[in-house]
Amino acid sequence: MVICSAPGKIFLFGEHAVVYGEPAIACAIELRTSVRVREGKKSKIASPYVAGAVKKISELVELERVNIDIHSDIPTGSGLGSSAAVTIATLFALNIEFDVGLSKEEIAHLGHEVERDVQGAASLTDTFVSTMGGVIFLPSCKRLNSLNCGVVIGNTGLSSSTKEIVDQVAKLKDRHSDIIQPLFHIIGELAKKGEYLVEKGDYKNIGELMNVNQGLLESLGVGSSELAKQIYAARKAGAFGAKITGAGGGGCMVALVDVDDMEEVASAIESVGGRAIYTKVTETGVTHDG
């Protein structure tokens, strides 16, 4: 039996635009999915992502029948990388259990393939960050300085389909390419400026640019009234910045805050109907836990 876990993630900058080759910055967070792999009399597959991971490993080695059990702190359909975390933790556990010999870079690559197969289109962001941990500038996969500030997530409780939202944005781009493509480019420019600010630890200006990024995400049609209420409540309560994280349409928003202000920001999010989650950035990616 092998137990492995992998972290979820937040975006500081770049969701949606990253699908079209623009830069992004994403961070692993201390919310994790744990996967236990053990031999069984019959295979037990819990999700299309787990099934996809099993299929990828079975193309490399002959798999015995396995049971795969999942425990997760990451809300599904929330924009926090739940599918990437379960995919990467499953791949890593199977890799160890069946002595496949894959490197973490190869695990991240296979994970991206699984997400792309299931969703139709996916960036490498979620799976790479879940594998490696830390703060990552994409697509170069450059590791940046960690964030030494608080992170408060607001969950609307409304799940959304990443595939459907990505398809919605793609159709908007097809209809108005001359307008939408430049918006993607500006989002990419925010990520480039954000790289410099993260390295400096300039949370005030990171937050301001997160707010700009949020306005652009709204223009792509991926916002919601529930997310907007939580974002504005967090800002009013003193967050450096707050925006959607992930595909949008529901799911979660994220606020960067001074550690001393976390409780006040969380209370503000909950006062408008959100579920507040306290967390922080982690340097730890996928791990073998037992």
Ligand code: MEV
Second form
Amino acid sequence: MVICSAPGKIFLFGEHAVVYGEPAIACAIELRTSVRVREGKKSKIASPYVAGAVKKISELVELERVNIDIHSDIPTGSGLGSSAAVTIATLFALNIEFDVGLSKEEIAHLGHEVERDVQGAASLTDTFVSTMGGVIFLPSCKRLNSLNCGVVIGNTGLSSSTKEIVDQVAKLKDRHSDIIQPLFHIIGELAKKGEYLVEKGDYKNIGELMNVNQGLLESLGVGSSELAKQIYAARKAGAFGAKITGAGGGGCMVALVDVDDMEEVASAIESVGGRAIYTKVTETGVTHDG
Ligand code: MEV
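The form predicted in complex with this ligand is what I need now, so please give it after the form predicted on its own.
Whole complex next, starting from this chain.
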């Protein structure tokens, strides 16, 4: 029996544009998904991500009887990378239990293939960050300095399908390519400037550019009134910056916050109907826990 766990993530900059090759910055967070794999009575697998991970490994070694249990702190369909975390934790656990011999890089890439098979289009972001942990600049996968500040997430409780929202943005881009491509490009420029600011630990300016990124996400049509209320409430309560994280539509917003202001920002989010989650960026990616 093997137990492994992998973290969820937030985007500081770049969701959606990263699908079209633009730079992005994403960070692993302390919420995790844990997967237990045993050789034994074959379990019924409901998650297409877990089924996809099992299929990938069964193409490499014989997997006759495998039993899988999942426990997660990461709300599903919320933009916090729950599907990548379950995919990566499953691949890592199968890799150990069945002695497959894959490296972490290979696991991140296999996980990306699983996400692409299930979702249609997917960037490497979620699976790479979940595997390696830390603050990662995409597409080069460069590791940046960690964030030494608070992260408050606001969950709308409305789950959204990444596949549907990514498709919706693709259609908007097809209809108005001359307008939407430059927006993707500016989002990429925000991530590039963000790289420099993260390395300096300049949270005030990171926050200001997160707010700019939010305006562009609204332009792509992935905002919602629930998300907007929480974003404005968090900014008013003193957050450095606040924006959607992940695909949008429903799901979550994220605020970067001075540790002393975390409670105030969390209660502002709750006062407009959000569920606040306190977390931090973590350097720990996928781990073998038992
Ligand atoms: C989803 O967490 C982020 C998107 O950019 C899709 C992806 O990168 O695969 C919307």
